[in-house]
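One chain is shown next in structure tokens, namely the form predicted on its own.
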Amino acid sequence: MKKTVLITGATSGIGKACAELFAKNNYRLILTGRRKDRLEELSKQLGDSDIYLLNFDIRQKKQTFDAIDNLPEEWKQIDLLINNAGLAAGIASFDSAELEDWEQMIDTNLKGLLYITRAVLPLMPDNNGSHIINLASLAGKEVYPNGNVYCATKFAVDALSKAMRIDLLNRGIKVTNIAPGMVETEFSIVRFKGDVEKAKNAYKGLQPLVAEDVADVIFFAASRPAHVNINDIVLTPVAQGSATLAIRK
């Protein structure tokens, strides 16, 4: 029987790369995202794969629980949840950052992750290899200048991964925290509010990770034997030594 994976934020970047990789490896996919057109385009791209699309905003509690509660009966067992949806909004010092940016990051990176995980957990079988993979960040291990609330949300994801692992131990549910460093996706374009040049400059002079690199690591964690849990993985480009140190040519 095929396993079912639910991937949040599947319309671009790491989420899209995960959808492609897990489809290739014969998983059934539940894909979520705010951009309906991109979800439909991805579904067409993946062709014959078993796919169910959920178009909603993960920041909205009612939308999130309604979407999961109203899944068709044949989609009501979820073996793997990949909490990928997240963003950085703006980059500014604590005393000059926009409050709206803070709220957007808290609502997406933290509250959205909480909502979808609580909604999905009743559909995850106990002691059957069920698995939650949370996409955190190197920013959840080290704070850097002007990262303040983004870092705080990712530190929270790191802490929640540990808490879920402890609290769900009696159900036999695996929990993995994935913490990438510099990854070139739409992430920086969103952070710099559409300024493509600034986004490119963030990776100038070095070879960053790409979405497929992170998806490969996520799939590795998800495909371990039933008795093995990968608790935490940090991955960076070779040129990056810490949140603030990178060698540029």
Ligand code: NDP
The other form holds:
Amino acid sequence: MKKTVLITGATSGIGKACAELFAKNNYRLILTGRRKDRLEELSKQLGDSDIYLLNFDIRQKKQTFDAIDNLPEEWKQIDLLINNAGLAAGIASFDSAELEDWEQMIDTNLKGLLYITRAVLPLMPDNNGSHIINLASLAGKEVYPNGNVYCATKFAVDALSKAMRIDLLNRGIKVTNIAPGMVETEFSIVRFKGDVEKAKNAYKGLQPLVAEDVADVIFFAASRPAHVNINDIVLTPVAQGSATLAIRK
Ligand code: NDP
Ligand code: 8X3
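Just the form predicted on its own so far, so send over the form predicted together with the ligand.
Everything in the complex follows now, all chains and molecules, and the chain you saw is the first one.
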């Protein structure tokens, strides 16, 4: 029987690359995001079959629970949840950052992840290879200047991966934490609020990871034998030695 994966934030970057890779590997896909046109375009690109689209804002508790509660019967078993939706909003010192940016990151990266996970958990079978994969970050392992609340949300995701692994042990649910360094997606365009030049500069003089590199690692974690759980993977571009050290040409 085909497995079903729900991927949050499938309209772009890592989530989209996961959708492409898991589709190629015969998974049924539930794809989520706020940009409906992007979801529809991706569904068409993937051939439309065995894909269900959910268009909601993960910050909204009711929208998130309603989206999952209202899934058609044939989509009510979810084997793999990839908690990918997230963002950095701004990069500014603790004493000058915008409070609205902080709220958006906490509401999306932390509260949104909690809502969707609680909504999906009743649909995950016990002791049957069910798996939750959380997108944390290198920023959830090391704090860097002006990263304050983004880092805090990703440290929280890292902690939640550990907490889920402990609390869901009795249900036999696998939990994996994925912590990438620099990946060139729309991430920096979002962080710099549409300033494409600033976004490009973030990767200037080095070869960053691409979304497909992270999707490969996620697929590796998802495709281990039934008795194996990958707990945590940190991946960076070769040019990045830590959250604060990168070699640029
Ligand atoms: P992108 O900006 O390319 O993709 C982010 C995705 O999150 C989009 O599909 C977006 O969909 C979705 N999203 C954001 N806010 C919401 C919301 N309120 N409701 C629903 N969906 C939302 O970035 P990446 O692919 O790079 O990021 C994916 C994850 O990986 C994030 O959690 C990020 O923190 C993490 N990460 C990224 C790294 C990087 O360097 N790029 C490194 C380490 C971790 P839409 O806007 O359509 O709603
Ligand atoms: C994204 C990676 O280094 O820009 O999580 O914070 S970084």
